[in-house]
Each structure stands twice: as C-alpha cells, then as structure tokens.
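Below sits a lone chain in structure tokens, taken as the form predicted on its own.
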Amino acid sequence: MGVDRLISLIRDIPDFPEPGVVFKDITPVLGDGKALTFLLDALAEPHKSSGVTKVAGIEARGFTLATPVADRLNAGFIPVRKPGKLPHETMREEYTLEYGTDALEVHMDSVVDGEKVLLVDDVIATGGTAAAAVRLLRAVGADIVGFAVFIELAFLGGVEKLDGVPLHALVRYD
C-alpha cells in the first residue's frame, strides 16, 4: 500500500457542487480498509514526536480523519463545528466565502493555554476554512504544531492563509 494506491481511489466528480468545479471524492478511500489504515497512519506519523496532546478536526469530513489520528497519537479530539452545534460555552470565528460568510466554533475550554494541537482535515483548497480554524484555535490558547490533510489543491493557494502553520499533505494537485 502506498500513496499511489490512495490516488487511484480518489474519484473525480465533475461539476460538483457547482459547474466548473471538479470535486475530489475520497469516499472510495474511506471504504477500503487497507487504504484507510494507510491514510490514517500516514497523517499521524510525522507528528508522533511533536508532543501533540489534542487533534482538532474541521466539520464534517475532518472529523472522519481527525478522531482516529488522535487515537494513533494518544491525544484527545477537538471538534471544530459550524455554529450552534456545540452544547457548552463556545468561541466563534467568522470567515468570508466567495458569496457571503460562514463561521466555526469550538468550546472555550477545549485546550489549556499552550497545549500542542494538530489540525486535521480532508482537503485544503482556498484556505478560508482552515485559516478560520487556525485563528479560532489560537484564540482559545492552542499552540498549533501543524495542519495535516489528505489532499492539497495547491493551485488554489490555501497554504498561504495558514499564518505559518506547517502543512503536511499526502496528495498535492498543482
């Protein structure tokens, strides 16, 4: 098993969610046990000696990857959610989309000041959501040691919005 096998399982869905966009569908990877195990191990491996105590996952596909990565790192999990989904006191970060705004929230007590956090998601594209998650986690006291993703759509320049957070992407589309 290797990255080439993962790439072979990624399905291109043209014109989704809108005309002109080619969506990278990772569900075939998630549905293949050996591929999924390889993917999760590969996301966790570079961070095993970084002292990570929490792994944050961005709703919703980020949850699918971040929780088992947290398990592999013997770390806790922080859900980064859309507004109104978390039951306790939250902090919110709004961000701009192509046509409007959105927001993310985390529990105020999700980290202890200076705690080392790894951020995980399936894809980084334009970087708006990732940048909002970085700002939000820092606002509650996280020391973000990295951002691990399955796929980087490098041609969209999202890594430039990460404010110095190192990116680890398994697959990169230029």
Ligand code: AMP
Contents of the next structure:
Amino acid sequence: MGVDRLISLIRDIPDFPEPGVVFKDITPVLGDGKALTFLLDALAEPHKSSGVTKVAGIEARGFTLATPVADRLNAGFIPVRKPGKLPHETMREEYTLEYGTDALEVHMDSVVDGEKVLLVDDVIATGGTAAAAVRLLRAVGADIVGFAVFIELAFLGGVEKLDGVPLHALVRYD
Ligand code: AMP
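The form predicted together with ligand AMP is what I want next, because the block you gave corresponds to the form predicted on its own; please supply it.
To see the whole picture, the full complex is given below, headed by that same chain.
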C-alpha cells in the first residue's frame, strides 16, 4: 500500500456537480479498508509531535477524515458546519463562491484561546472554503498549525488563500 494505490482509487467524475468540473470522487478510497487506514495514518503522521489538541473537519467529507485523524493524534474533533446545523452559540464566516456566497459556522466554545488546531478536508480546490474555516477558527481563538488534505488541485492556486497556514497534501494535481 502506498500513495500510488490511493491515486489509482481516486475516481474522476467529469461534469459533476456542474459542467466543466472534474470531481475527485474519494468513495473508492473510503471503501477500501487498507487504503483508508493508509490514508488516515498518512494524514496524521506529519502532525504527531505538533502539540495539536483539536482537529477541525469541514462538512461533510472533511468529517469522515478529521475524526479518525483526531483519534490518531489523541486530539478532540471540531465540526465546521454549514449554517443552521450547530445547536449551541455559533460564529459565522461568509465566503464567495463562483456564483453567490456560502457560509460556515463553528461553536463559539469549540477551542480555548491559543489552542493548537489542525484543519482537515478531502480536497482543496480554489481554497475559498479552507480560507473561511481558517478565519473562523482563528476568530474563536485557535492557533492553526496546519491544513492536512488528501488532494490538492494545485492548478487552482488555493494554497495562496491560506494566509500562511502550512498545507500538507498527500496527492497533488498540477
Ligand atoms: P474550494 O473552496 O474551491 O477549495 O472547494 C473546496 C471544497 O469543495 C472542498 O470541501 C471539496 O470537498 C469540494 N471540491 C471542490 N472541488 C472539488 C473537486 N474537483 N472534486 C472534489 N471535491 C471538490
């Protein structure tokens, strides 16, 4: 098992969810026990001695990866969710999409001030979603030590929006 095996399991779906987008479908990776274990270990490994006490995942595919990564780092999990889903007091951050805007929310009490947080998602494309998550987590007091992602669509330049947060991508498409 290695990164090449993961790459062979990533399925390209042209024109999903809209014309012109090639969607990176990771469900074949999630559905393969050995590949899933390798992926989760590889996402967690660079952060083993970073002092991370919370791992934040972006709804929804980010949750699938962030919670087991948190477990591997003996850290807690923070859900970064679409508006209206979290039940307690929340903070909201809006961000621009190709057409219109969207928003993310976290619970106000999801971190203590200065707590070291690792952000996790499946894919970074334009970086707008991750950038909003970074602003939001910082606003509630997080010290974001890195962004661990399975797939970087590097040709879209998302890393530039991360405001200095180090990006660790397992697979990069140039
Ligand atoms: P972006 O804000 O453009 O970086 O988009 C990031 C979010 O959209 C991530 O949470 C991804 O899950 C999803 N996403 C964007 N583009 C793709 C793609 N080509 N394949 C799979 N997921 C994508």
